[in-house]
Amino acid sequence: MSDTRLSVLKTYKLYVGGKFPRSESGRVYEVSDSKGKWLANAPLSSRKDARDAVVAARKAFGGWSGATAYNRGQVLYRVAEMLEGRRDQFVREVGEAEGLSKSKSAAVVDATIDRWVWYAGWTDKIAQVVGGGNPVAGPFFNLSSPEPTGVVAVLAPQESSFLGLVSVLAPVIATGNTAIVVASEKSPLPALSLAEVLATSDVPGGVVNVLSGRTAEIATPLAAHQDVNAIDLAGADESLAKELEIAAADNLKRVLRPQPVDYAETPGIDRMTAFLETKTVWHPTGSLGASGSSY
């Protein structure tokens, strides 16, 4: 047998309802590392294939928004296993994607997997902070509880291709909402790669759906689409940036500006509460007497 062997390319794929699609487009286009050698062909998304991924975000919605907080902070705890089984690929293609050694890849993988972690924990935790009992005047309970907005369009940071990619996108999946991803344009990998590990896990087809390739064509039409109801801009440049916030106010869509982060740094909930509403609800409590209330 010869000791010369020729290697198996991976063939990089979208994921939209669970399953793994090329481009509706046949399209493919080309990725290259931080020094300009290639690594693989991405899909180039078209309009279709973002269409199908909002079929596939609305049809999982109501299964993913309607399971208990505990259930999707143990399946989102289960990600974070098999982030952490799949540690060295991800080092590996980190370091390709941003030009880090072997050592600041490793570290920034870390941190994503911390990262991951820190928003399943938040699952069942986020309604105790920004929900609660109200005072009011009158035999009545008074209740606001935050609910899950519905579709999230996000479009994953350009410069941070993992650890910007997770944080935007577990803090929109944690509270119940459903995503379509736009991965990075030019480092892309680490979040279809990303996508293998969910669709190996407990999260539900549809739940988080990634497209790659040009950032403003799969952009565009998310942001006009009527069943959309959100839209996180954090890989939009400035020009973009208001383009879509025009086309995301036909349908009122709530919309997450760019603006600075340092991904390194504890996010804090405001991520998450971006994407909440919040429900009140009336309920006479029954007759008050002199002696107090009667339930």
Second form
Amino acid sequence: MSDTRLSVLKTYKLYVGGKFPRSESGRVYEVSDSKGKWLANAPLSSRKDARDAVVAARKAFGGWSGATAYNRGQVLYRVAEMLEGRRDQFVREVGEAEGLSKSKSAAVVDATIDRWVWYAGWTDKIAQVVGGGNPVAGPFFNLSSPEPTGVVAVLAPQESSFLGLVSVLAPVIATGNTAIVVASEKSPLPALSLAEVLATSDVPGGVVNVLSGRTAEIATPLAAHQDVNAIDLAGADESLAKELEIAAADNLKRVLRPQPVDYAETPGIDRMTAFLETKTVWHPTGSLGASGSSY
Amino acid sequence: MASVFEYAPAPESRAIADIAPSYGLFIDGEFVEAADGKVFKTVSPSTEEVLSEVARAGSEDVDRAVKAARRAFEKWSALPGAERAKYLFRIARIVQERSRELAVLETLDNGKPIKETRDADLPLVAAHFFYYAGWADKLDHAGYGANPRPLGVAGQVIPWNFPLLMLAWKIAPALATGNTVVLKPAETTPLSALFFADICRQAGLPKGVVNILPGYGDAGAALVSHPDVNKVAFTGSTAVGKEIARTVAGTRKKVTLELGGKGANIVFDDAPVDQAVEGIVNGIFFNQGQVCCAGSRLLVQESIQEELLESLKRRLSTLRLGDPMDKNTDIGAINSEEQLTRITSLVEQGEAEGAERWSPACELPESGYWFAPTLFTNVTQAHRIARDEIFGPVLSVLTFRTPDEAVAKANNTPYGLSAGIWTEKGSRILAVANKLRAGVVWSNTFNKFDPTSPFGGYKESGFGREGGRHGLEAYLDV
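I've shown you the form predicted on its own. Could you give me the structure of the form predicted together with its partner chain?
Let us now look at the entire complex, which starts with that chain.
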């Protein structure tokens, strides 16, 4: 008997509707580290997996968008708490995925945890920052409020597999949208492990759905899907982004085009406002009459 | 309906609008002919009389106008905001001074009643320029960071239903933020935009800051796809909006789209019936229903359907249809033969699908494009008249039993522009408004607009907002 214990490998799975299924296609693909060493087999999602994820995200939208902003903030903060407890795991996974030294990888993971905290604090502030009453010229009061766009497909950045991923996902769900995340094609493992954290952080099932596989294969049906309201193209290259933007026009999805982003920097509010609608509700104010004394 | 209370004619004088027999394109501060010499006629929809012959822009003209706007951009964007503001204040004041003339002109070219151009379109046009004038030197405080920069040349394509008002919605925020503009008015209503060009001259606006290109869809397409346009703003049909979204895919152009709608006007059983009836009439017959945010689906609670419809029909019988220049006219002409054909065809489909059609006794003038106010009952959600935007004076009536059902039916559309709620219960207003997926919700009122208030749609009604602080974002590099 050997004195080195054989470790237990993890079967990486998708995260859809709060459950951890394999790809319905039964396919996997090899994921290796930056030096080419095999790390795991990850699910190779199909267009059917993408459609299932849309159904799950739509089902979760009513509850999540209807939750109080305070509650969403608590849930996002809980994600940070859970991540902190699994910090070592993510330092290892991110280091392997992105070829970072332990200290650099630790810095990335710390920044990622802090990003959840940053967005947790935004949930109940964004409405005051981008909404408000309007001084209407007439006997009316109206109020413009931000509302989540709906189901958002998020193509996570290809290089920054964890900090980049959270930097594009957290702003989408902070405001009440639900998301289908397509993980970095080359480095999907941090995203698939994040799903395990989300599942234990009071994030309702279906609010975040994580798919791994070929970005173009999964993103194409998502961009064309009539029940997806918006798409973040962060993880698409130029030609794929154009193709997806054309497909997205069919039901006028809100499209966030790829742009250079330094994910280490503190973000602005752009990634939140990109997936917010503005609703203006008008009310007559009535009149107290000339004397002002009818009450 | 012959009645004891006949109205004597009260026509507004058309002499106040001096329409020239022909107009050019307005490029770089000058009226010029189209490069290929093409022209088209604009007619008065209420009489089919030719009002003027207008140069028709082609792609060469688009290129010329974009170049002029590009040349003007450097200086215009470098002007202190306070100076840009003063130009816009000047424009607002001149619009006010000339508002009677412009109201008459708009009514002649568009066919809508003078009552509406005089009391709605023109006051809103002036107010819009006033509002955005004030922003020009306050952009640092608009919430988009310090010193937000303009985008460059804005290509703007506007519809025929509110020609001058849509121009104001497009041009005022574009200029306030330091962009220059190439605007294409609709082919059936080019005149007020050309009169606006004259206002720009009177205001001393630098050449090339505003360029006006009357023309058809081909000119609009050339403008939208021009490589030196940085910003595309479009108001019009959802089909064209989707085409524009495809055209700009893969570019860096910023886009805002204000598209169609199929607004639900929801009347609960506790609503004040007379007020609701006025709101329903305003919602669907304002501007002959040629309004993207029209309340074209009436959702009435089943228990009051009979009473409400009786009142509504009685009210519709009192609407006066006819000469748009008459100050007593409620319902004017349909904007074009093409639009009349579309309305007629959808209404025929409504009948063919089994809905019940009703119109008040209503004599239509011999010449011009007219459609009587029309109401459909026995409408189901599957009917085309309940799904497609008709863009005409046609109301589809559906019923509901519970607030949840009302919300589900209201949201059962690919559009999401407007909705109305009629109830005396405050908490119900807030709960229902909260659930409606629409950019503008009117409670116990309808079709209210104000330059301070953002307007725009959810879903396939487009994206981006016009009006208010929100409207600045569309023209800033943020």
